[in-house]
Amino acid sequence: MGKNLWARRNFLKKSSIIALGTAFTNHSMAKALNSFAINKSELGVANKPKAPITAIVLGAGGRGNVYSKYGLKFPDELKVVGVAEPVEFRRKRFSEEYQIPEKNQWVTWEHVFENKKLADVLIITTPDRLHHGCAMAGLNGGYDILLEKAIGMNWEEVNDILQLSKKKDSIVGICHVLRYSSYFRQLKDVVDSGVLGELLSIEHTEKLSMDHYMHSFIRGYYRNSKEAAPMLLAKSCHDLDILRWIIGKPCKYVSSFGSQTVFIKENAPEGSTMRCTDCPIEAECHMSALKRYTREKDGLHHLVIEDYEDATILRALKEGPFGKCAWRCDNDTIDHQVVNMEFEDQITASFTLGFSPVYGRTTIVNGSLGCIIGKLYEGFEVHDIRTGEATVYNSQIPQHLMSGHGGGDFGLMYDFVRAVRSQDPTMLSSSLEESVESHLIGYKAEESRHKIKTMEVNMASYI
């Protein structure tokens, strides 16, 4: 780990993470779980770069704007100097916000590489199917890269990027933002402290809200394998990555089961039509697009529209994918899946994915001396088998890194800026080499799901 020490313990010191509740009576556990000191004078200034790094953003949608806003909050650390975005109003808005000159505004990502190198880094937040082309061109162009997950549409694309990054000796950060959240940073630190004894197993779940599932995976951009990586990778490579990171040992075997059973044509309500905009039973349908987008005004950022006037929204629903009947879309995404893994030293892990009215991520870590029970955004409890007592942790987001994913969005940018400025990839928790194994687990899980067999995971053969 070496220079990446800040990425764990120092972050905790700067994250206002506090322990609440009953303290352990066992001395070693109490000592290990003692609250971390907070030096508020260091917040936001540790390892501050001497000059901002410059970035070109490929894809000015949701994630591109999230990472770029770090430069608005910390202009002495990051400056966005170019953008490639095919949707004109997005490109213009983005360029105005970041004061990008017209010569550095491009319609597609390919146009960026018609010029000499113009910045330190590329921030790649295009659709999944474009990640491989953007990353390969960027590496060949001499750029360091921040790459949105999933890394590629398949393992071959992921491995291509890995091998070229090694050849070019480039820094490639992967947007596994949960590694940078206060919750998972501290959970990882507690596991590493040894207070749980021998690590035995982890049970992890991700339950999507119905709105998120419907926006993204039924009607949206991740709805089928032609447009995006499999749902396990597009949505939950975060979670596979967290499991590999916490365990800290290679995965050996994986098996998976899951299917698409709910939102299929055979289950469409009687009397329903292809679109909600002309459906006679729309008013009584709980999946009505009109209800969500016109009456509740929910999730409008998913629609690629210039304004949120009623007429504009209705036109998008009549013409685009977000107005289609939930049971009549061209989606092939699973709606529930379980992944079972065996890691080195017979440590086991399970991950369950699906949608639910009670949504969020939950984690149970089991050790020979205790366990952790937690939920992202709420905190976790550490239980001692020997005493029966527990310590409750409430992971607070540091103010200077206040952002989405429990502070992970800006936490990632904090590390990435410093890694690039120092040309030290060990300052990244989620470098490319740290992150690709979780993708291999995911693709092997998909292979297992289709073949109904246990698959061997052998990352060593690729590095």
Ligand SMILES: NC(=O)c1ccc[n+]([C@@H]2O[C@H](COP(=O)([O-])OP(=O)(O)OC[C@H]3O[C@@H](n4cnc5c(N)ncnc54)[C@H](O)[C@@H]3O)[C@@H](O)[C@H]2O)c1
Second form
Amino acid sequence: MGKNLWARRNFLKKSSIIALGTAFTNHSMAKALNSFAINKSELGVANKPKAPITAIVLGAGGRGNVYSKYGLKFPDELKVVGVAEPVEFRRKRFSEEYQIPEKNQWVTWEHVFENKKLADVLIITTPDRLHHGCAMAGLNGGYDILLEKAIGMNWEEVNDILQLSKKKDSIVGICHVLRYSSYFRQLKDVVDSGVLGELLSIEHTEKLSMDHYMHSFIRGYYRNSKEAAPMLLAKSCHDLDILRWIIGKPCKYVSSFGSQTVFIKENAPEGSTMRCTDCPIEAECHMSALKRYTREKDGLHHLVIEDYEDATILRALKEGPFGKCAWRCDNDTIDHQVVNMEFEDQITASFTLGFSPVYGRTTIVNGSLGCIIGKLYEGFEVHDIRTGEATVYNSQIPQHLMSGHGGGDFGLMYDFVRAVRSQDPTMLSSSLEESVESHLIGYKAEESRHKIKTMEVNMASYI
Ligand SMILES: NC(=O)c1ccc[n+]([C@@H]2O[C@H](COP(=O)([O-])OP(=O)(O)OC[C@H]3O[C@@H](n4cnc5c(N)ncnc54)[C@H](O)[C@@H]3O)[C@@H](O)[C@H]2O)c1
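Could I have the structure of this protein in the form predicted in complex with this ligand, to go alongside the form predicted on its own above?
Shown next: the complete complex, the earlier chain at its head.
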């Protein structure tokens, strides 16, 4: 997003050509946000259920904790009654926080299924490579499921889960949390309102900060295709999903290009060593792990350590993946990628993924009568071709909502709980059936990138 645009936005704000929240009309979460803004407690009181939905969390890491917190805020709606987590200190902390009895604390997800069904739902927040096993066992065990993205490591895994969920008639919610963010909900409402005329194309980008790219895709869990889904899926199935959701029509063709060119052994700085902890040029290196974790004390939660004492951090950097030289890891992820898509009715979309000091998600939607130009967390403008006028949406959510992904984490849980309670998957915008096509686009894009060939995306053949 260029500075000029935001200067113009400020001008428009001052000129009072501004609409705040006017597009919040159709969504249950939007209504929830509005009630939340008035009185947080009213949210629970208005729809007070007879008993909370019970949940077992598989993987009590970052995301497992985020979703479970909903139960602490709204105990009438959700109660966490079990956890499977191999890291002992995480399992213990989580169990204490949610008062989970010892018999419902398991070291690994497989142990959960040695018992009969113990709860209404499973919250699956294990690493990507375990999603398929957890979800298939959960569906066979009769659970409804909240499943983190990426749904599976490849299309075959995704399709297995889709087919079994249909057979079992289970609710499976996918954590495509951006669908629930106030920013994208407003943006979709504007597109659906028809003010842009005929929808022609979307240009969407996601740029990661260097820190994010470094800890997740160079040194961390998503660095290697044996451990995690390809970056386009692991990071950006959100973005493909948002494009499919906004366009609201099937994707027909996809092509993609992209490579890993920067953080490879051949580019390692002269004189560097395998680890930052003994590297003679560490002090002048912008990718130094010591700089980030010991001097700036940033991103420490990625290290999976029990405490943040200096000696513990240093030991993790000497022995674990997060102290390795950024050019000498076993990463095979792309560092830049472009995906081009054609949807039904000749609507086109492009998506660009990479890292940049100027990071975030930007979206331009082009219609026959106008366009939207916006940046997640900041807002968007709607420009009218005929009048030259613009309307600004700032997509602010109430500060006290305290929910990540622009309100998306809260919105997902709000709708998921209601969908399970009413046994109605249509109350959930990111049900499995609604979400799988974006994964198919992603896997076909990867196939295109490897084969240097345009691929057909034929979702209809799987439903
Ligand atoms: N929706 C989003 O915006 C979003 C954001 C970040 C991550 N994710 C996804 O969420 C998932 C979890 O990511 P995270 O950031 O919470 O990672 P994390 O590493 O913080 O948490 C994963 C947890 O699973 C545990 N685990 C490993 N093996 C296990 C096993 N056999 N049984 C049970 N638990 C096991 C790990 O010890 C860890 O605590 C990933 O699939 C990731 O792609 C989604």
